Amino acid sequence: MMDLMVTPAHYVMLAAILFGLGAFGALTRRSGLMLLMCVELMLNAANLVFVAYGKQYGDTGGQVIAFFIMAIAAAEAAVGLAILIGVFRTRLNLDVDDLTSLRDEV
């Protein structure tokens, strides 16, 4: 039986594929909910790429590097979700096209 080794160019390629899928979402959805979830997948899409680097070559900067993008994710999703309750309050919509600026509408 043929041993198989996942190297990190197989890594790459599953980043490569989530960052794609995660930015073709991002420029085609218009909820503001589902464009803050693309943001996520590519988010996480890099994770991977510096863990993976990390495990070939024996350094814990990899996995410290992705520490920190998920707590600057978690950040950003919390601000995110808190823009868009805001602006649900406000419009009862969350489509991104029809928010043009930022003011309230009289």
Given for the second form:
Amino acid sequence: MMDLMVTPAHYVMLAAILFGLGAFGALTRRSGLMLLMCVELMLNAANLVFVAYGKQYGDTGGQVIAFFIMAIAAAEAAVGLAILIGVFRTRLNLDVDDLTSLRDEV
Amino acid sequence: MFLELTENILTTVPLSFHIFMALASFTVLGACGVAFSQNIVYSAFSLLATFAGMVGLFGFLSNDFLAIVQLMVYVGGILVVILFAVMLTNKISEVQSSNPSNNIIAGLCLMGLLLTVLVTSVFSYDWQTREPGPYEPTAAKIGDAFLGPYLINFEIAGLMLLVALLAAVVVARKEVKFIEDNEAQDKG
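For comparison with the form predicted on its own, kindly provide the form predicted in complex with its partner chain.
Okay, now the whole complex, with that chain kicking things off.
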């Protein structure tokens, strides 16, 4: 007889799937904007685990940490998009494979 | 095992499990759209679906305050800014080539590896299920925590947001000035 209560294991599984999809996108996409979106996806997955554990153990700390992660995600999105718009102004595309100015040509 | 599972689903499955599965599949579908869509605008709107699913999951975890904050910060803030950036930078008319990706096979292999590690670590632990308590509003507790044990973190987070927004303004404006300086130097 399987117990079909929603346990933290379900939330961790869901977060693992979300994190995997975000990591896949961040590794394969060539647009800088897609990198940002996939990083947001991974941060959301981490958020979900924090909140699920906070609920499980009756601790407010999980929600507080999730709140801080949201603040960091907002800061990251603001700075990242500013950088991307700067890159777009100078290069007229956002392909991260083309950003090789700092690469050592050896 | 699967027969038992289907029997259980047909007979005695609590409603909360159905709600969770619906929210989870909605969220995962949105994430799949982000990861696999060929059009960057579709990817951005799939991200909207993912964030909406997360709002539902936070609500399902009876975190009302965090659900509202998620709605306001992610959907109302980050996603709108990302959509602005998509509309400002990408050539929307080139639908087929607006969202290229490469090394899909290697990415899928790495994702499979990561999922294997995470899932085996999930199943290697004996999770204890707690009965869900009565619903309580969480905003007051979070406020107490912010002004109690997490005061330093809270202040630093506020400072970091201020610095990050100033930095975003500086970075977004600097390139124009830099180009103009270069042109002035070229002319002079």
